[in-house]
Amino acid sequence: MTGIVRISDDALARACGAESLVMAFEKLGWTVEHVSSWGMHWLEPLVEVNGVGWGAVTVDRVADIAEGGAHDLCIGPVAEHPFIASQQQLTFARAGRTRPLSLDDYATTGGWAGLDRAREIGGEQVLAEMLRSGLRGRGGAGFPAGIKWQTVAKAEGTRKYVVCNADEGDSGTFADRMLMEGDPFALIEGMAICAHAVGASQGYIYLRSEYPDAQRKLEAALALSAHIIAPFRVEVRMGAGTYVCGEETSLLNSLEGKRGEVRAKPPLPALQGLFGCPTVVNNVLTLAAVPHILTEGGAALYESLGVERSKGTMPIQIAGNVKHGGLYETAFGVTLRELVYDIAGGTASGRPVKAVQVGGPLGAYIHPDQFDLPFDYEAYTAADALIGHGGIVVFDDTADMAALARFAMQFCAAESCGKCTPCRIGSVRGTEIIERILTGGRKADAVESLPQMHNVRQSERSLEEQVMLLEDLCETMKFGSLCALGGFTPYPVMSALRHWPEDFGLAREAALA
């Protein structure tokens, strides 16, 4: 028996077999068509023939599933699954689906459509539309993207640039990767409709240095389409391997061939941004949003969708401990209770969940009394906590919140530029509070190499003031620091104090209030 076969080329998919898979299909005479990831990782590679799929498959399984066996791991339709029906896909509509680098394919599922609209309607209407839509930017600030294209198309300037944040560096995120390795074109579409709002001629895509099937697709994509998004030109440039770049600042201080360091602003990068010149700065989710807002009616449904400011669908990356980690698209306002349980399926460990970091490694640790929260950008900011890239981590309660919390102090040490006092300075006074805090006010090991008056000063403070000190501390690094690396640092040291405060020691009474 011979057929086609369908086996994405995600980079998830490789690492886990899939070209193993590949091969051996071939060698048993099959058409093997690479298409994108459907996003269900556990069920990585993931093989579909005839729009059936089997899920983790090894290689010694594969001659029993071209002879039409291998019951056990058939999970049925793909599509009817569902983790995937159950999803509100419009930026990934098209994972799992087609063919990443298939020009044909790309347009018989709408691609293009987009931008054509966008030419048809003039730059105006564009920005209008993108307005109406809600769009706010996928890459931790929320901030509305047809605001900051607005601003770049009055701005006076001969040169304007649009650049893609792809430095996808936060802890459990995985969308942008998906979006470039499996939908490359949606992204290059967005981009040049972002061009032709504000008047740009040329773009780039800042992309992560660890992301090299990334690179090569959307080189190849880039070559595919040149003649489509003409003039508009793009090209990729590889980042310096530092989690500081993904702030738009120190991003574009790297393309201009500086040191990756933080900007005072203002101005703003939409007013003096690369080079100097008006620059559109966003994440490859918010780009890969606009070509769906632009098709006719896509606005208006955008607008539709999610709850208060926060509109329209977000990818949502469910990681950690779980049973179905993947990539999940719904509106806003889903609840952790629903990702984490109905549709994470709970911990992989089969213990209870203790907390879930949402936003990357300078997100809150949500507890599980908060697990009601909907997902939503100010319902999140008013408890302190972060939406972020869209990025989800659960802990069982194994996980010990102390060492998550000094853990997040010193990652902030360890990628901080050095630009302002408050995150250089700030996150290594923090890691030695936190160790004082561990060892009962004693002097730890991580602050031996102080001078030893500072020691005995320092040994002297009860525990309470050592809280009231972390307390103080984080309040400068929050307000103070010049970029969110040290201004979110506080986000997972102060939730994981306030709500385990026997991680650290600490009577319940002795944490913050």
The other form holds:
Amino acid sequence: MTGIVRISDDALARACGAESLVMAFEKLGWTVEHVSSWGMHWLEPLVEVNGVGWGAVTVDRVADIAEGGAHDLCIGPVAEHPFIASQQQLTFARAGRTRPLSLDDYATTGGWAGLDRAREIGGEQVLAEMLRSGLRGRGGAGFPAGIKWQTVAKAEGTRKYVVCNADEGDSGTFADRMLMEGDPFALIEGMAICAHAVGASQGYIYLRSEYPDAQRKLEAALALSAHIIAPFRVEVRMGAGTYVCGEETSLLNSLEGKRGEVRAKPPLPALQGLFGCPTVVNNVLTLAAVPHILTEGGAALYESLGVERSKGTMPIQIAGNVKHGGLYETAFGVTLRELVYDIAGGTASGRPVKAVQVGGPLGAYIHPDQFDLPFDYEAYTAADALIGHGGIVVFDDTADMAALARFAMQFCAAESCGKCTPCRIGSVRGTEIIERILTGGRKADAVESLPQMHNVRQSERSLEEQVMLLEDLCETMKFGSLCALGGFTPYPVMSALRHWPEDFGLAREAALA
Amino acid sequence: MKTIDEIVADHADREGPLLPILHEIQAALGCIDAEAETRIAELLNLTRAEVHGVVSFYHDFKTKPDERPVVQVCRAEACQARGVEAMMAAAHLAAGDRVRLDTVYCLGLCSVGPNARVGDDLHARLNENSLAKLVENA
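Next up, the form predicted in complex with the partner chain. The previous block was the form predicted alone.
And the full complex, kicking off with our chain again.
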């Protein structure tokens, strides 16, 4: 039997062995369509024939599937799988359904409708609809995109820029990568709509160098769609392995060819951004949500989803020690309990869940007691946590929270740009304090033991004093750092200390006092 | 192979060309040493300090050549949750001095970790044995 088989060419599917399946099917005379990934990563590589899926497929099962067998791997109609059917897909509406670089597939699934309509209704109206939709920046800060665009539109300047932040460095996040690889035209359309609204003629996509697949796809997609978005032009620029360049001002410095150091704000990038010109800096997911919002009635629909001030949908990335990891787009308001247990199916190891880190390496560790927290920017802020880019990383009970707290400080020390003192020095001191807490203090060194060192502490710090010092340091970093790297590193550290004091060798009461 | 002068000339009409230039030189020459920095600075009318500041800031740029094959292993939180730390001892043993083991923070495959990258090839769902084998074959 031969026919058409659909296999994803997403980097994740390829890393899981999709390419060998492609070759095996082609050898049997099948036609292989390279589509985007559905986002059900535990089933990758996923093989789809006439809408019916098999996963995770190994190359020795290809012949079976070609004959309509391999029932143990069959998941039935892919689109009806509970993981897909229970989502509200707006940004990822094409996931698994289209060929990423096919202009035909894009156009027949509603592509360019937002851009056409934006050109028809004019910039003012586009800004009004963006404001109405309530779309907030999906990169982490959650700033209303419409207000940012409006500021740039009103700013004086002969040149304006649209910059897409594709420096997705947070561990546990991959939605940007999936979108750029799976639906690159959606991002390009979103950027073109933005450029039209604010009056920009040049756009940049700042992409991290860890995503070579996304680079290839984006560059191919830009070449194919250049005539559609003209006179607007977009160029892909590669980062160079530096986490802090995901911070918008640091990213702008990097684009200018400088050290990726953070800039003090003000001036806001919206007024003085790239090369001192008014600049929109938005995350991939923010810009990719735009085409849908700009279709007829899109803004109203977007505004009707979600809770409180968190409107629309969030592509949530479920990662770490989970049974069913992947991308799950749903309206704001979903609880962690639903995400971790119902959707992700608990841990892959089968052990109890100990902690979930939401929002990347700068996000708080959330204890199972708090799993009823709704996915909502304000609710998370109130709980001393953050949504960030919407990645959740699940840990089972073998996780050592003190080691993870120390890792957070080490990560900050490794990635700090060095511009501000609380982050540059605080992260190193923080690592040392946690080290001391774990190893039971330290002895005075040779210099401190000299008789003329009158001001040296005579007694060793007690465990409680070390913890107090760590808390104090975290306060300083939180309020004194220039950007989120130093400012948010205290979240994972303090949440680990508060909820799992026993991992630090502390009595539970001591940490809560 | 292109010279530094040719690479810089190729990017001359771009805005803020330094990073694309450095990427190309790193790929072509394997490193960006002091001599290269001086030449880039002259061509772009920058000081050598400015160029060195940029080269030394980014993890991707190396100032010394290293001919060894590189295996990048992700050791960020999501891969830690899936057990990467327990696999590192065997990986280091397999690497010895022949292979450079680099740590990266996130390859964006966080639901199927632990992950590693060799060149532009990505590898997922690694365990202690498969990672060690990957290092041996690098």
